[in-house]
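First comes one chain, alone, set out as structure tokens in the form predicted alone.
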Amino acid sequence: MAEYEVRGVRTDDELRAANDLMAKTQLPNYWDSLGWLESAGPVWADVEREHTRVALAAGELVGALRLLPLTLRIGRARLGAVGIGWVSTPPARRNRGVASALMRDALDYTRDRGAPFSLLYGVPDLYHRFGYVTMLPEYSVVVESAAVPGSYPGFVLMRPVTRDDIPELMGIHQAHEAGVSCSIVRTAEHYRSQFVSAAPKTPYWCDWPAAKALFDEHGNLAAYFMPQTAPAELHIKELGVTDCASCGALLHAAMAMARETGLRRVRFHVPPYHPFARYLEGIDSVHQARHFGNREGMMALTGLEACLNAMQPEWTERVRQNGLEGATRECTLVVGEAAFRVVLEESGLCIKKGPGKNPLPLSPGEFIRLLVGYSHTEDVLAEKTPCLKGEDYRFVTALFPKRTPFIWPIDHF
């Protein structure tokens, strides 16, 4: 196997020949990929020049891909992590081991910076073998427009997005998220970055200048949404709600924008914990839920102890949830070599290294889907660790309870 050179461009020249790398390699659209490359990725926030990484084969350029810092939500954790994206080889150097150190120069990058996750969305039976597991389905509910007919009154007014509403956006998109696994922490300069893009027509880039914003009677921005029309349906690749009322608004300018356009359908990419989708369970819709295998959303372990650390504030909030303050429980985690105590004490939670009681054996593949909420840990303790009984079961439950890992498509790299 040859030996490469891989690390972040460093001048203009080699970061212009990435860009056309990974355009010309990655979607059919050639200036659609390299739009986006060139004018909207690099002033995501957090993104610098070293983010994008080539490898050099003899100085040639052989390979690139980039990478994205991330802070994700378990609940009330924030969890650093790296995506990475555009992994890119030109035909005649594949299988030649270009992907593989990309990758492990990724993995070692995210481990340096103390990140405990990497993130991608992969092509089949690939990334597995540098340790990623599946554990992010895609969720979507389809209302034909013949159930939703008429208007919705109530709402005065409808405008496209703009900069000025960031705050507004901010705070309806939060309102929904305190509680759930893997969505990405979005800050002011997470939106303003979003609205810059050359290339905003395919199915997971943001579109902000496309979206519609609906103000209520009194002038207060209640629902938004982002449409994006396909052939054979409108998808709303991401909306928010401030109530019922906004729920029903939202449905109806959506509907309306479909027939206007000859769409029977709308295809709203929305997660079930969401109240939008909850509300849709009311009215004649298709919910569905897409899971992958060795594909699509992956997450691998980068960083144990830092992950741990970061969910102290989310376990010391399941354990008063669950009535086991002033308790002393103890589960140590075995996760791959590594073992790591979580004891509940009087004074609190904590994390101790070292082996312990009850010990709960996991791959890191089977810790994050765990501890993201993809397995049920019913399921996993029966496996793991049958005997364990008791207040000691529900100390491990309460940890480690079902959640609905999501990223809302805009959000995906």
Ligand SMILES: CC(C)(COP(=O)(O)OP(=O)(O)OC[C@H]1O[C@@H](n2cnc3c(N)ncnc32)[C@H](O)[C@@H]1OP(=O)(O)O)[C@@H](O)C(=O)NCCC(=O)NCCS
Given for the second form:
Amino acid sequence: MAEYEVRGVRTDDELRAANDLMAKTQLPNYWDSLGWLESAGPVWADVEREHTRVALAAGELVGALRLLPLTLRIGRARLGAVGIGWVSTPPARRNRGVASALMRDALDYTRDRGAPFSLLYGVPDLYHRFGYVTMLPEYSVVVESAAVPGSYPGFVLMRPVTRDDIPELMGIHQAHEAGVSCSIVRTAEHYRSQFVSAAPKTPYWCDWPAAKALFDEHGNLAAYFMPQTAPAELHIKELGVTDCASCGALLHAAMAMARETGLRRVRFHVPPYHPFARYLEGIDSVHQARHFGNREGMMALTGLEACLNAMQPEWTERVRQNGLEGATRECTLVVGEAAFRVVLEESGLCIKKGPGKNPLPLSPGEFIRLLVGYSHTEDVLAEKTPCLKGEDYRFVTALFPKRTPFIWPIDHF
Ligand SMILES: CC(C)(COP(=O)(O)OP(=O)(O)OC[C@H]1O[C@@H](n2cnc3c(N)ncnc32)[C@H](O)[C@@H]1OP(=O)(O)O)[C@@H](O)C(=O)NCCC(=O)NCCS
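The block above covers the form predicted alone; next, return the form predicted in complex with this ligand.
The complete assembly is shown below, putting the previous chain first.
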């Protein structure tokens, strides 16, 4: 197998060549892809030039990918991750280990930054060989326009969102993310970055200039949604609501927009925990969860200890919610070769390195799926530690509840 030099781009010319390769290799629309690579990458918060990685053979560009530093939430925990996108080898260079070299470099980069996770959206049957497991279903709710006739009273104004709306957009978004797992923590800087991105035609990429804000009779921004037309349906790829009335207003505004564009169906890309999804349970609607096998949203573990330490605030709260405060419990997570004890003492919850009581043996992939709430803990425990019973069992199920891993479409990269 050939040797490749893999590193971050160093010059504007190298960056241009890498963007050109990635845009040519990936999506059918070269100019849309290039637009996104040029506008969404270098000018985004936290994105540095070295995040565009290239593979070189005797000085010639033979592959590239793009890294994106992220923060994910699991309840109260905030976990560092590095996203990987645009993995590209030109056709003449394929099947000679270029992508493998780029992936090894990207995983090393992630470990060196101390981020516990690497995250990507994968083509089928490629990334498992680098340690990635599927853990992000896609959720959406489909409503036929016949199910929502007429208009909605009470909401006086709908206008395009602007950058000045960012504080309200952020507040509305954050209010409903506490129950979710893995969604990306957005900062004001992140919103400002997304406003400058230019690839509105590409499915699911952010398009804030097309998004609409709805105001209530007091002039408050009460709901917003980001539409995208497709041949058969109108997609709403991002939305936010504040209360029941704003759900009704958003629904009617989206259905009216579909009718105006000659579409009979609206697909809201919204996870089941969200109040708007729950509101739609009250009308004719189809609620879908799409699971993937070895493709799409996948993660690899790059830092077990950092991950466990970052989980402490969330686990402390889970212990409190489950009435276990003050109890003495222990579980040992044996992930691959590494063992860490999660110890509950009178003084609180702590993580200790090394073997201990109630071992739970897991592969790194099984650990990820358990941690993010993709797996059902009861099933994992029945398989891995069938003898675990009573209060110890209750402790482990308190740490690993079933959750809804979800990343909003516009945060895909
Ligand atoms: C996918 C792609 C990056 C692979 O690049 P590459 O340099 O040929 O990959 P490598 O030679 O390092 O192959 C690594 C392994 O993946 C396998 N593989 C290669 N291309 C694959 C594909 N498209 N799907 C599934 N497996 C693939 C190889 O057989 C090899 O397996 P092995 O390690 O078991 O022998 C390249 O085909 C490409 O640019 N495709 C178009 C863009 C794309 O789809 N990118 C992925 C975005 S998520």
